[in-house]
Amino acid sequence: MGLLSDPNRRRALISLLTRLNAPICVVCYMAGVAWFMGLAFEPFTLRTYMSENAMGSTMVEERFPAGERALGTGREFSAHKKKAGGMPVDWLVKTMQSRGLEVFTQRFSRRLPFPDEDKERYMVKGTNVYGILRAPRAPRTEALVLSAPCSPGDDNNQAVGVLLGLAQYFRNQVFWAKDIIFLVNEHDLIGMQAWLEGYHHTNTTGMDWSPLQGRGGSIQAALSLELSSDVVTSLDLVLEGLNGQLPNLDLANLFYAFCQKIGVLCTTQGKLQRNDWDSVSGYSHAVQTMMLMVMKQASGRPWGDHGLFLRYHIEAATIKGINSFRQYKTDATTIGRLLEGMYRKLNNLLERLHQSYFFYLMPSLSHFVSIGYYMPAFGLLALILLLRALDLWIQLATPPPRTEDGVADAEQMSSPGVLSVLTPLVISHLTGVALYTLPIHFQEIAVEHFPVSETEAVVLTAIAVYTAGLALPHNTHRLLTGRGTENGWKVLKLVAVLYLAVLLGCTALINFSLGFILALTLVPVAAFVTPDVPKALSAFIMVILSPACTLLFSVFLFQELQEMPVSFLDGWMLYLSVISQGILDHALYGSLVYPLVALLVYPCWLLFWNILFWK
């Protein structure tokens, strides 16, 4: 407290942050990236544990048999669902009824906002079929689901089988102490969001749907089973759920610990584990185990059913069977033992899960970083935001030197007209609105001018839109009056770091990943960007830096880190699909990250494209 109470060492604290104000921002942005790429070696991370007393042994013994039985019942579900051309409705009830089940039905349709060219639909109708397996030795409170997606083609046949076949095998054992649901849903995530939104009485999206005729407990858990191979060589944990969400670790520390016991082959993001981390290799491993996660968790977008599970505080988790043609496999039975021991061990929770982390990065499924480890990385980042918006408001209280004569400069001494910050604000914000509305609703206009098809209206409408703002400054000075101040731009870049600084914090607290990515690329653009720069230059990196080009960086990357590298061409196409995509989530299942994006990130950086530019 002396020191900001002493008039004297006020000053000299003040001197010091203005005089060496870019060199600090400097290091705390390269100790913030270093920090970030810190938390995938293994001695800085954290091993994973079971929180949770009702789950923390696995001393289960493990009996389910009927494996080969299991994959003959899927063979036979694929037949009648060829047949059928389709779900096979009529066959699951009656099989679901053999199995002792109450069954029950649920159909829906939703039209989309414009065609999903990349699973080519428009209108979807289908129907949810799941049988309910009521807890013998409880009062039916509480409740677990065990879903498989009915996908198209032969994709996914197998998991229908092994859920029929477990749950023939768990209608004949009496320690059940919870509901126990099995689903077999349609079209994939809007067959989900149908059945979630019946089951909980809600409906966000505006689907059509019929209500349920039975219903289970409050559901506590919730796996979804995805199986395309007779022969699986491991089992991949996927995680990532809408908005970012992830379930409670101990979910995963569950399948892991049972994966251990049994001698399953277990990844994540579709890489094994390995164990030579004090080796550049090791470590490179683990970086791109990480930073998967992070790329599919800024996506905002479900990459499971289980994903959607996650919105009503429902812990689930998607378990996908890989045939990567290794020397290890693992058959049936095996994948039957693993799911039994991971319902057995769900039965005995007293309460829901919530004693393990609900945010954290994985850089393999026996080891995890905290929020409390990460966070300081992307604080090093917003400090900056902070240092550049206290050197802001320190030039703007300073009073401007005097000449020879003893007066002040008139220029410096004029304060900035209300009307030379609002109308940036407004029109920015104007623009967002626009780049968030227009590409639904001109895709028709769009449609009967040129070409396209109503996917690629949408796509190029909402580029357009973008590509347009960038005309912002010279709309913004045919509305000004009179010409710009000095301390008018100085304003302006105050309130479009500190609202930059208030935009990431919040993402970052809800979605840590995408706050990460975005402060990587707008916070350098926020702290350096002034009028008196070179134009071309600056308005390149601005470019470069921008949400757009960040979004095509980052699908190269992904497909990178995939080991699945494309060429630029296929890349753009790419690029244009995930965009396509992204407004899709956002009509069907909430997603965030569209809207975020359109109306307060762009406009955004349109005030500092604005500042670039200012007169």
Given for the second form:
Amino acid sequence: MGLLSDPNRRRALISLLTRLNAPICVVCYMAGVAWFMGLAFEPFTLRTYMSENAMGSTMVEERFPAGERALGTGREFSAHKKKAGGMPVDWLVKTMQSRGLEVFTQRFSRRLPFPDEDKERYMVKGTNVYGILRAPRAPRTEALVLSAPCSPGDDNNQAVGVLLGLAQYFRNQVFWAKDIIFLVNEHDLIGMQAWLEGYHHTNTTGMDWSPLQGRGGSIQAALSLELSSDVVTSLDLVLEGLNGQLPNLDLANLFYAFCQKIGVLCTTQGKLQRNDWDSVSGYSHAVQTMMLMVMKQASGRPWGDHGLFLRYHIEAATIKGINSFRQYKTDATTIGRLLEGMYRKLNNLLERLHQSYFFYLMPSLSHFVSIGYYMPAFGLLALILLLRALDLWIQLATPPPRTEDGVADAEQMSSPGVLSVLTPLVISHLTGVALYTLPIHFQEIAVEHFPVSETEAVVLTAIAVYTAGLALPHNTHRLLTGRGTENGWKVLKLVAVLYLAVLLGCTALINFSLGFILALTLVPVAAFVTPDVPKALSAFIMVILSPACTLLFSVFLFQELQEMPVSFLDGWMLYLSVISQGILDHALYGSLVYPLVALLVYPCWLLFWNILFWK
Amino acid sequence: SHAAIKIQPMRQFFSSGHTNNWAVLVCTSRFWFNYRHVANTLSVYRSVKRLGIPDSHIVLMLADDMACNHRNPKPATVFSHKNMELNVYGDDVEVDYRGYEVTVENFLRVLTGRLPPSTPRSKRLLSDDRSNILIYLTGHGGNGFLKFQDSEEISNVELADAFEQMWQKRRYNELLFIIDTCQGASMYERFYSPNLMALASSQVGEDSLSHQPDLAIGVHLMDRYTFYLLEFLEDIHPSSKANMNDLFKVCPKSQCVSTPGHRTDLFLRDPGSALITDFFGSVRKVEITMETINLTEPIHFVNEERQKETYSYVDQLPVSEIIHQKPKQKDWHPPDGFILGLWTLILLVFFKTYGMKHLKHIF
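Previous: the form predicted alone; requested now: the form predicted in complex with the partner chain:
Then the entire complex follows, led off by the chain already shown.
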């Protein structure tokens, strides 16, 4: 007979499963964490290489000569920006036209759901200016984008200067097969969102923008430039985009290949890569770089203006110029040459970048870990949930060995009551919906009654709703008609464990970092919570492992990894601003982290909280 | 006596046996990064035209247009040497099959002559039994195939059969086949028709490498074998006496990195007696003489090299001897998955019918 249909064998397997369940779960958890940490170990990673045949090697001759003139243009831009008190639209239009581009502008406006205290804006009105360099001999079917943000103050003037310098140089070349769009966007991400929505005729976030008068064909790739100093010591590549989406690895490979050819120092996550992978400090450096990428990806926010291109399947990255205290400086001409080389290679593309990986982690700019290598770490954590579900299923299916009162137990054996399972589910999800909608809707009432600003009102309401959910179990049980049967919590836990497994699995597929971090904290909770564990201690542990506290710890860890550790009070203020930014990202750009946590992850955690306090 | 003295130069006069020359030059790859294949073909075209074959006798097939590609920084040119020394596109190129017309079917139809009646003369290979044909192929290839345009392939068997069709229809006198691709030698392994000579840029298992990276244009301009072939051909002029043995020496391993190969066993003349201009040039043998030659007397040739027996139409050469010359060594391979699966199935059925208790004895 077969392995599973033979009753003897089945009983043996089942007893193995139930006996060894807890040890296997612990082993799986540690294996998952160890696998994840091992990803940064250099022998387990692969060197990056160009996969796209059309882009080939760095075989081009870069001849951009006008770095100093570009810096001069940047200074002019800065002066006009100060005079106009914002984006100097007329001067930009005139300058771009004098360089031979077809120039268009786009006006946009947006009222934020509540004021953004980090960037100090609430009613946002702005103008994007963009110039299109038409390919001399090609049909206008494809385009490349180079963008620089118009930032308030003294930031990114040199970026706009280099952009205009490159525009002038590119205009004199005959080998462009795609149109090149030079975009200067105001109010960084909001302006970029308006431009992209206008370009692709979509309106997903409820912004007001004027339609674009000029278009250039389907955009194949985009680069965003952030440069705030005349000379730089290194160039940093930012890849993480909205909802943790990453551009095709070939774009990073292209950047790295040109950095090596031209001899510019290149970094990712602001960390310079080291050669001593076999020493402890070298390995920990790689781990820090990878952890920074994981945390940035998990936050679901776009970390550069490029982040919004990715959802339109346009491969995009941001190049930031960093000026630190190193001896060897790179001037604007070299940066211009690097960009020229990259654009000449992107010009050779015949189809969208698709040959290399879309899902990867980078412990350094020259090494990467692809999805096939990092997914087992998450798989091991998800396995714990499945083992727990199997264990519960077996417990529910086998009748209890002895019964005291035959009749009453027979009643118990019949269905534990759909209501006893459905009620906590519905109430948890309603709490989730409350957490999602209440903070923004009731901010006016909160501001009336409490001496707080709107942003603080929103954040504190969110935290209040979250904490109020902790009091739920005492109330749900009053609603339950029958008494909580012995098997009732098992059915609820089975449902909750499977729900969490599916939820985390789907999240990890789209945004591995978010799924993994949530799994790290929620899987132990899901695996070991029962009504029988000591209540006070497990309640404390559950709160520590809840999504909100995970976020708090992540904020502190993130600051530590960036080598800017903060005190507790500063960290707390940062935490509040992170929550408000999360809510704003969702409202402005459609980031899914806040709805995911509020509507799905938090109710799931509340189910386990319910089980803990099951009577 | 008087006639006998005159016979000597006339024997030389008719020693090669061909009266006209044709060339079929094919580039099979498209896209900007395959610039070098178009440059290869155009270099051979240029040499062949310079040595005398007119455009009406050249069938030029180019799968893509590099000169007018949007990415070409020097529009209307195709360079074979970096620093723009040599523009092989020139201003009098006649491309007969262009772009998507370069397909395996069209190539085979050109060779065998099976073209629809509406095909213009410039697209036909109108050769006869006294034509020497040069066939040059370049592109991406592998062991036994050549890739056409990213979507189809021609195999060495198909090519050999096409040449056999040409032989049976008497469409060539002698044929020189040159191929510059990776593993090019595999393409001439299967030839079995007489009067074929073949050259390839690399052996089976080797890659043909590119040459001349040009940073200004951004692509490789030529492949190594054809680059050195072009260099060699630039020294040939219409009255040159260089023969095929010199051609075999072009691009040794030190320059080409791959090992060029050639095949002459099907060629009935000694390769040393075949001139380069027999295939690459269209040399009209004209000799001005002031004396009269009496042609009413039959000219008696002493034919050492030429076959005297009459063959039936099909049976010019014992084909079976050529095909089975080298019996292939069959290496022993372990049984593949099918046989293993079959045995597993048999074992499972055995244990199922006779009971699992036998299984316990084994495990």
